[in-house]
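In the block that follows, a single chain appears as structure tokens, in the form predicted alone.
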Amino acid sequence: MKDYFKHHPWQIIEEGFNPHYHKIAESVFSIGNGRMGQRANFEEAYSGESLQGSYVAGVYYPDKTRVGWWKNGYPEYFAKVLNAPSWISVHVSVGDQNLDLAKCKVENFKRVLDMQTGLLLRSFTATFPDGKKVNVEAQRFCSMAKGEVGAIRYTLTPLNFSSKATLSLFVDADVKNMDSNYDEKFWDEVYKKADKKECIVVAETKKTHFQVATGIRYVVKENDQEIPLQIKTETREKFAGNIVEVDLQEGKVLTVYKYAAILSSENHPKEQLVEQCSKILNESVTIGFDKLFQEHSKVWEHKWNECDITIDGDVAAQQGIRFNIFQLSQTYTGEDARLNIGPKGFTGEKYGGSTYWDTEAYCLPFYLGTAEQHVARNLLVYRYKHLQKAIENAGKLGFKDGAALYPMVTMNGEECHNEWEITFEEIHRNGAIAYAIFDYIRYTGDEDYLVEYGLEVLIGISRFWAQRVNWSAERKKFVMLGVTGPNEYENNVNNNWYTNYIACWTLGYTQEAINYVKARDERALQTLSTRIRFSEAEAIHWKKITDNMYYPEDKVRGIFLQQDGFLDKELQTVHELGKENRPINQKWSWDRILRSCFIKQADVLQGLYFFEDHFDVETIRRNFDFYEPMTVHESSLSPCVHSIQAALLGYKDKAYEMYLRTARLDIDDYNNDTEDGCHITSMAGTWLSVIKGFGGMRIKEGQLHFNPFIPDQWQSYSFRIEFRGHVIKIKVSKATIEAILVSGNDLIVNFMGKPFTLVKQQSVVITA
């Protein structure tokens, strides 16, 4: 599906209109704005095939968990994002005839997403079996202002004809999940009404009791003129609307302005709810379309402001880079530490909206570089908030004494992944929190993080690691047996090197964090530890374990082991591949994916990338060389790391590659999955790839390190950072590197290995 979107700096675009692929375009083409989301399903009726998708932030279900053979330690549901009430819908009829993309002749068909006001346009032109012809034209945003609310301008212009005809405008919220076991249905009935003009559904989750009341008003103008209307209410079970019948006359436009209101009991209280909905509407008619689009694109003016990236010269790449900040950007705000990201944010029901590792490995350098500190500490705060719930999962699992196991996957801190392999065995999500918070103070100097929150969160994690490993007498080292790794392509493995590694710096990085926190307020380290039952006797035994764990290693390569066993494996590289067998995970068993050396991500490659400072270069080379040509990148998360890997190494060709890569990883449906939802959480590492890969920034004693390069394809490229209350802009061209000091005080930058002081509004201009 390569190039099928055109190149566009600021816009998505799909002209033509091809079924195949419309279930992807649903999902490139969706909008949101951190408090729900709506894929770019059609306003009209359409028969073909889709994925209906409306999404609301926080509200979810415990879907009954569906294995063959029920183990200990299960989580009993998979919670999910609902797939919530639609509120979109304009289901126009001319005669016996709906307009119906799949059944009617389409031409002129013109999808855009103007990535730089958040406003989803579409326009065709539909000829109905009978011969007549009508032009359509929509526009749809989700309010960034206004978080309840969305509008739709939606343009009827008859061609060749004049009649009657109806639309049918209304809420329904009896809708499931794609993914549903079971074929369940998650929405119950609380109320509805359907008066002439509003029509408003509350319905209520099952089990978790969330309700969501949605709401729709409306105006109806020909040639700007609102006239009459001839409507009929119209409920049933779960679904409130209206039947309004219209004269089209041929030639002169009939618009239909159609505003919504979403509301959660997440944010109100219940009894409010219909009251809330109803006066929301009301407001939004009152201020109109153009004035709602107005001020929802004052807020994308000011989004891109903070955190756009430029690239001349490179149309592809720059496309790339916009679509992914502008889906990080409308998928989360930061301003619920109740809320967090999933990994296909609100694009699709795929992982279930759910919260992975991926949060705190990728997503959060992002928002801590172009966004006010505490939306980065929020996410933190979120894992602190679920800390007992990561003692009771621990629990679950025979830990005891306040181990915590934070969960591969949750809403709520709860464990509700399944799959054995990950529930039990992928643990190394514990290492990704706790890095995290060593990587937020290191950039933000908020050590008082540390104090309020990290280092419980931190000892709880170690005291998981401590009871994890087991002493091998024969080895005469600590071991760590029974994981799988970053690379989902291994199960069951013993002594991952990335685990092995992450887990003894954790325990590490716990006990610096003790002694800081000590010197800094003992009172305050004694009432903790008397609260969490913590000794000095902990950290001693903790010292024997990092100072006594096993890694596996090649010496004569000089490499680290993936596991133990990876060289018993027949060593291939990807080019060996012939086509017809990719992507691997859709083409062979997986029995035949374990037993071969095929990586799905960085595994060995993501401990270098965390802990770059702790390795010489050549050590990065010699292990990014091996394993790198083994690497079939079958998971979003893994190209950005390669790509800023390869970057150090002064791979530049293979830096460029892989950015290309994670940047139109979704645009260009590079692994066939999009149509299930665009790869949010991996888009951070597209940031990523450009400030870290290609900008070289490190932090580095508290101060800021740059080492930039251009690749060959790009006249120049631009970035904003912010870092301890001030905001630099920093521009590479081929021959030099400007460095501005937007605002914030003098600051010490370091280019290139040398220290320069900016100065407020003053550039500085570097040879590069």
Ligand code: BGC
Second form
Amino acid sequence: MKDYFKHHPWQIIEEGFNPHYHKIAESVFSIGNGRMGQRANFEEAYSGESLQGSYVAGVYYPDKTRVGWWKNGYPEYFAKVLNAPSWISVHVSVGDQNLDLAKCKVENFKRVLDMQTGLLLRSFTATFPDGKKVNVEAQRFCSMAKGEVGAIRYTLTPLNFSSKATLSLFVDADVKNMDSNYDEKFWDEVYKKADKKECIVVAETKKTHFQVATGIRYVVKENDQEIPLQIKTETREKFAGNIVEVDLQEGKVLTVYKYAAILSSENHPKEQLVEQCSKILNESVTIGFDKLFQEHSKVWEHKWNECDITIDGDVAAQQGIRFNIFQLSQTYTGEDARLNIGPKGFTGEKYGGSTYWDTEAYCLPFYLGTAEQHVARNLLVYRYKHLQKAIENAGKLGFKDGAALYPMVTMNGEECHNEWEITFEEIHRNGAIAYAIFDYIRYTGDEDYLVEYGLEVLIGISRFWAQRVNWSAERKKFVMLGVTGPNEYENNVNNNWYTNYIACWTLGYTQEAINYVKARDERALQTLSTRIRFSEAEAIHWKKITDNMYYPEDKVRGIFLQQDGFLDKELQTVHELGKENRPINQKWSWDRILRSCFIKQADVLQGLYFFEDHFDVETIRRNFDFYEPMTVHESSLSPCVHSIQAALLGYKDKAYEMYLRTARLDIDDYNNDTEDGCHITSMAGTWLSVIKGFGGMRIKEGQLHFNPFIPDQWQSYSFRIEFRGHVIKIKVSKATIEAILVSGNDLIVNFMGKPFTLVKQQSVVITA
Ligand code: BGC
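Moving on from the form predicted alone, please list the structure of the form predicted in complex with the ligand.
Once more the chain from above appears, this time first in line as the rest of the complex follows.
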């Protein structure tokens, strides 16, 4: 699959139609705007293999879980992001022949995702079975300026015939999820209308009762002149459309402008959905495609100004980073605190569109570095709002007294995962949520957050850890049994080093936070303590745990052990695995995977990444040298951490290899799973691998530090960072590092350990 899409700095380009890769392309060419998004399904009917997907932010369905043997503590449901009503159709038939790329001969097929302007384009020539040839060009976007608007320009040019044709333009809410556990459909019809001007369907989700109004209007022009149309309306359950008869004239361009409005009851009172939908459609038609597109591309221009990374001399690397930034930006804009970032964003159903630890461990730093502070804060507040549910969640598993266990997967704070054998014991996610509070405050200096929200969350999580460990009389240490670390190719292990470490770190950090709040606002601490019945005796017990925790290690090799007994495994390197065995999650039995030493994603190394300053570089090196060769990186979250660590250790080639792997994971379908959707949350990791990896950015004592290096393949690279009300641009070339303070007051920034004062709009050039 590598190099299937053409390299280009601003575009993803597919040339030639290859049905075999169509589902991958549908994922990669996805478009969205934070409120909604969709896979790059075709406008015309397509009978070949495809994953139909249109998604509306925040709209989900609690599907009944499917497990063989029900056990206490299993969640009641598996939340799914819903495949939402489709608005993209422009079905074309000439006589009794449908324009269907699976049935016509297709030539000159080209699909382009223009990331600079957020436009999906497609063009091709199709020959019908009877020899009629038509040229098609399609353009589509989900407006970044008007979050409820989508628009299509679809042109048809008959090349060797003139004939009547019909266009079928509709809203279809009779859609389903491929991953429906019991093959159910999740939408009910509430309202529909199809007149000769507009079609609207309001559909409601079963159980959760979200309503989504989807409406369309259209204008048809021939050689740029609007033409009168013969229209028939068509309705059936959950479906409203128009059938339009047109005369196709050889050589003349017929253009359909289709406008869509997609409104959710999350943002409008249900009783106003139809009226508002109609209003937005009317406005869109009046504004017109070109102007709507102009507004939309202006927003992209602004976004790119804020977060573009340029790489000179390596188009594959440039395309990769822009693709990651593009997809991430169209998934989550940070404007709505109720939303979060699903691992597949709006590009597929997998992972249910829910919130995972990915947000705290990977996405948060991206928003810290590229957006205003409130965006990252919103992500933390999201978890604060789920604290009571996290306490209930822990309660269901037998924990008490305010212990909080955040879900591995959630929509509304409740645990809603399906794959129990894998994620049930991944309690490490609790640690990532605590770490994010630390990370946010370290970056922003916003210590008010601790007083207002953070401390309460930290106490809840610490209470959980304190109850989850147990005293081992045998070892005379505290241990943590029956967990799964980040490496999901191990289940139910004892003393996962990473989990033990982050648990004890949380206990220590919570104590620090208590001391801080006490010193700053003792009354606030007292009020909180009374409300949540917290006593200092608890913290004394925490200290006992942190002082006496057991950490598996191998003193001979000088490494931490992923878990008890890790060295009993047959130790092999990925290099020794033939290609035919990879990805192992598609080629091997689960039994074989669990017994093997192969590591799905950074685990010990995840800990060393988070807590880098707790260890000397040689310790990190020994662990990296031991674990990296066994890591198969079958989680998208893995290569970015390895890239950052390799950069720290001076392993330039490895850092570059891992960078390309994370940046081009979906474009090159490294893990053979892009057809399910793109790996959105790991895209933040790609950004990190440039900023923290190559740029060597760290925050120490409230100051920015950079220690950049440039991969041999690059001439230069540049990026922009938001930091505490300042904006800094950095360009790293082979011989120099140039820094400019774009906005904000004078700022001390450290390069290679030396402080430099940046003054607004003056550039500082440092010789590397
Ligand atoms: C990873 C998890 C991650 C999830 C969602 C899994 O493959 O192992 O760590 O949270 O994907 O991205």
